[in-house]
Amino acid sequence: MPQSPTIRTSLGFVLVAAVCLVFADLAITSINPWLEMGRLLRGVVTPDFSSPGQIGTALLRTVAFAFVGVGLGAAAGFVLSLLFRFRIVRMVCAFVRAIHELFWALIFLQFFGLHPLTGVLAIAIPYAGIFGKVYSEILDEADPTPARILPRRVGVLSRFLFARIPDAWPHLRSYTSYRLECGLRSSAILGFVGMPTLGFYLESAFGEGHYDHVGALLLVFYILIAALRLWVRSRLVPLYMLAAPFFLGTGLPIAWGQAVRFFTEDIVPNPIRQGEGLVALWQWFADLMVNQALPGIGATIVLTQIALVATGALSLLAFPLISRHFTGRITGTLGHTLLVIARTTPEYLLAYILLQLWGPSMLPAVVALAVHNAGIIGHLIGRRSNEISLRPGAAQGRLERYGYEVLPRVYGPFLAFLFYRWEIIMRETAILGILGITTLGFYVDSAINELRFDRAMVLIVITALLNIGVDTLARRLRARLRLRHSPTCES
């Protein structure tokens, strides 16, 4: 069974997550929700491809920004993982990743409007910080020893492309592929914000009430992710990557005075904008902490801690739709299909559409985040239990041996997963406020909304800063609770 601290340290999430359900608003508040359902499922069940046009051209543009940004993030992040022993790269990195790409693109937004660069940097940049660090940890875990046994006067950057690079190049191979496909989620709820991909087509169908056409675009969504190692092979990538910037589309000429405008104008605070002195400057802040920054604080930490063990309790519930240990070659298959489309689906557009189905509370970003990182959880705790071999004698009976022999032995892992999810969790609630729900992204939309760009900024800051916190927080629970199992995906 887990060690004593494990369960403890459970017991006080699940604790923590109770006390939280005090503050949630977790009605549902439309009319007639499950008629609204119901068209939903007939849309999914008999989707309309009658303008082939529009899913092409949606599918083309999200592929199209996801080559393109992961490329310049992987780039770039491979030489900050070089650097990555400096303490100003590493503060850098975990800055930037944790920023979510939509408060990202709501940036570029402002000076470089719906031109393709938005939406490619929106990508790119936290990217860079999530490379930089799981590109620093695979290189410094490759295998020493070819190094040694190479002659004295070999130099160092021959001594790095022959002895590491070669060592660790399947690891870095995987998880930039990994990234690919976050990198077609990140660019299709982009279009949320009015770039050109998947999400901008799936909302004006799903505000037209067209279910047939948000079928249509969800299955081939799904078609294209799970697909992906059949139509990205390595001998293809160049080709992609060559002509991905072709089919990222056009905008308006960018006004470059307005992006000098904006960081030396509009992000300043407006008291030193004005010539005040320190102590206008005192109550603006005073003023943006008390009635934005702290209730958005207090809504993204009371959702996140709920969605955290809610994710726990479904992945509990879901890593055996994939087990050898308790289904079979059928059953093992549907499983399997469900999880990857809990994964596959953003929590951002699962969390849209359950909105439109179930009015605005907490209640369905509690559902998307559950179920989107249920998905990946189940899935990863699920392979691993796969690695088990069950004792002899062990319990014949499905729910004893779930319980006595399968979950003790993958509880481990499990925790550790799940507070890897932690930080990225917090990520997804604080930028599930741009739907009307009030975490921090609600009050950063509204500022930017208002042109109070200065109060947007520091609202964004803060989110990063409450990101790296929970971050920080969880890699001392790991440590602590001594969960040093690393998991082979992170978002």
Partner chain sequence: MLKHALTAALVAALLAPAAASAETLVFTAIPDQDETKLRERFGKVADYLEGELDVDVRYVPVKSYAAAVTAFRNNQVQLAWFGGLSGVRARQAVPGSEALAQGVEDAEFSTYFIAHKSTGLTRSEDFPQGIKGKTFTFGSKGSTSGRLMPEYHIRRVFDAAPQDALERVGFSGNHSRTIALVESGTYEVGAVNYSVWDSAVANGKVDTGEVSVIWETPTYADYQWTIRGDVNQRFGDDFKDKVREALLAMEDPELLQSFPREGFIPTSNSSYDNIRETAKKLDLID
Second form
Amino acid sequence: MPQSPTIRTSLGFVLVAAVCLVFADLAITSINPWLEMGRLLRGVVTPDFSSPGQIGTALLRTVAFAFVGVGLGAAAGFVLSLLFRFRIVRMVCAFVRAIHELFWALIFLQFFGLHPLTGVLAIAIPYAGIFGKVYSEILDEADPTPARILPRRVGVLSRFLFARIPDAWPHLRSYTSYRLECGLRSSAILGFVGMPTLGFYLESAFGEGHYDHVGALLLVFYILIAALRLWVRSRLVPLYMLAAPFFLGTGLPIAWGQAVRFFTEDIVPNPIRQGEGLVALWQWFADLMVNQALPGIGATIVLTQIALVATGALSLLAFPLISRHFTGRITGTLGHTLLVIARTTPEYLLAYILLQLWGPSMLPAVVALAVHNAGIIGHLIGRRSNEISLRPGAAQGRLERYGYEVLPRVYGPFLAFLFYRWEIIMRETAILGILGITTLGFYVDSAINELRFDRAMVLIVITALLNIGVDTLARRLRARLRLRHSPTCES
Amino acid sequence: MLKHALTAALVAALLAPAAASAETLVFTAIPDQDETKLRERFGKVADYLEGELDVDVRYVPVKSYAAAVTAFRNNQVQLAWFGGLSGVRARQAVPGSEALAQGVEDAEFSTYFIAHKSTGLTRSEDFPQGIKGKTFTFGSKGSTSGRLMPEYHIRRVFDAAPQDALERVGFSGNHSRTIALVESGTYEVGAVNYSVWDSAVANGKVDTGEVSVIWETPTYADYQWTIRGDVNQRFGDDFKDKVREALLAMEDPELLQSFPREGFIPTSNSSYDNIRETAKKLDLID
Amino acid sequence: MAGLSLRSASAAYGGQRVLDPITLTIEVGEQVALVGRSGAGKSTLLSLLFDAERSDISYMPQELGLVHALSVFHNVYMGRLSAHASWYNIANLVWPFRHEVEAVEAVLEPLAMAPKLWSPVGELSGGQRQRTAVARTVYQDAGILLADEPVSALDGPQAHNVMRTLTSHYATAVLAMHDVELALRYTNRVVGIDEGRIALDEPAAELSPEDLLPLYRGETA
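Given the form predicted on its own above, produce the structure of the same protein in the form predicted in complex with the partner chain.
Following is the full complex, with the preceding chain placed first.
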């Protein structure tokens, strides 16, 4: 059995994760972790809706930032997708999407400050990179014949609008609406760094232990996302897009001089600013690498690999919850709800909660990443498994059916989805450093706290390169194992 | 319920004040404790200053110490209630800016080390060597009382970085959370602003059976009001002096109690030279 | 309007030669049937002819090249995209002009496709799609027609109808056919392809179906 390359690869990943466990710190250090957990759960099941104005504003801002950010990202990404055959465009897309929304927000906060533009661009820029890539894949997959048989004299625009777009349209649309859901999560999370979205209020409510407020905010957010199909109708989207910019709030006026200073002074390495020469610059860079970048990279990789395998294991356990081969109508609905909650809860938020409850270690991060990502993969694999029709008289026992009939058929797509999320898990791992786990984000956050943007930029670029590396590796593995994917599984 | 929420939100969004006009003085404060408390306190301060200064005054809450400094640097706020370290950073970033006034208590501020009862540590006059090998939380990364001074003393006594001398080191984010995390036992020991602790105890917000003070640091200069150097061009010739006078004249006991400070006294940039030197030693500023 | 010609053109797929160097000239007024077994190289030859001279040609490949998400109207209209400015085409995409609709309807009528004017092509049957592609070709009104198996999905009367329509609109045409009787009836020159080369080239009037049988048995060598 281990001769199969798929199994060998899987075991390889498990082995790497096991080695990482040796270096990982997974203790629960809290003396009474369940006490606070109990209070939180009580708060969540007894939500306090006594300040509907605040909840409504939080929700409205979250939706507005998501629409404007995703809308701009989609428009820019569409233009990029048309130029995707140029290497430089592909590189730019890979780079901007390798940097997490929160890092973009931390950068833009330096020169736009608490202006809506900070939040909008923090979503729009990385999303443009993702849209650029996926749109170009979708357009490439469309049938080329209609365009080929048009006479040469047909204009570029007519050729494109008649022969290319219409057949790609349903795929473009479904991917864009999927990204809108991601955009709502991103938008909510931006509140943690000061944008007026859901995270802003969640952070306050959490910090002060008002778990009933937390419950109310989360509940409304879940409903918003679960009901996405009901309120986001294609006819209404243009209306939303037009209205959204007016609901971003005003923030504080921008000081444009800052933008210039950011590039000409702030991110210039300190030794150069002080005119201390190349030796000092080298010393500065070496210190930064040894004291911050390398430990950060180490922790990021360790946490990523453990979280990846944990995600895989949890996904395989979770998908039967919504698979018709294992559940009835009631249990299926229940499983569905569970997975929706798992994937709607942003991992950043989940890690934040668990860190408060269990104390400082990698465990909260691993659990948060595994739960959120298993919610997504479990959902996709579960749906895939529902397309399988078992022959009559197939294995009757549930365990046998799982092991012999269903799992072998969904294992390929499962690995493809998992590899797709590898880069995403790493991006999130880095960002969780902001919460205090010593991944790269911890050092970025420290540098920004110390107003040392030169260091922050170097660390962010290193994070981006690490992500691009993992993305490349994942693509090679997918190609080697001949795993096909659908682009909508990427987040 | 949802419908109410949406209506309220729509109204709130549409009636939201337009972008701060040139005549609005905007100020912020480092988010060193519970946000509700800060909003309440600085809402009152805004009303008070508006009455004294004849300009519109608006308080904006921020999510981090760095965001407070950045807003000041970007001239999105012109006045701020900083801690010792954040004030030093802000004034370094904005040439010409000035420390105007500090609380009476801020000239001789201090940090408490607090410990969970399970550690068995008790109050002592000397640095508590027993914290070695315990889990430890600072406040914000950018805090003076919650980070700079406690780290300085830990390094001085153990001659090692905190993460090497202690079992685990975290940053809770603010002082209220430090108290909560040590009280719940998530961390065994923490460093907290003495003033936040004292008022939490006075208000019955802390179970002192679970967590207690084990050491008080020597004193240092901390919080202060800092103003940008260019406010006179914008708000009128003697605006800076008017702000200073207004702050020094703050006498409403309820207002002062919300900080809590006995009153405000004049200060200057040089009062914080020691803080700057300490921060340099710890490589927290260039 | 000139005819078409290929000089020593060859083609290969994945290192495998599918067409030997072929030289072929089509004069104006010639309606040529390309016949031969499937895989003989007919489609490749048509494709080469199209690529050699793409300007005034209507090309109807075997896979039809229809845009499935668009309606029959739009697919037929695409035949004349090059006759209009971009803004006009875009306007027609969003809100078709009445006179364009009437013109397209007139082409669809004889093909019994008028009732399907606004149906998305993706919802049509194979035969209906083929007739849509035929209508597009007729509407395009180019100088030369290249069609690959234009009636493969159509039954008897419809096949005759379509062949009549195509040959009456295009005096110069190259049609790849597998139905020998239709080929002989509607064209005036027959070119037989076998194993990538021209095995037969005669006026249609001088051939009977039996003369073409060797092409299908691989007995031309």
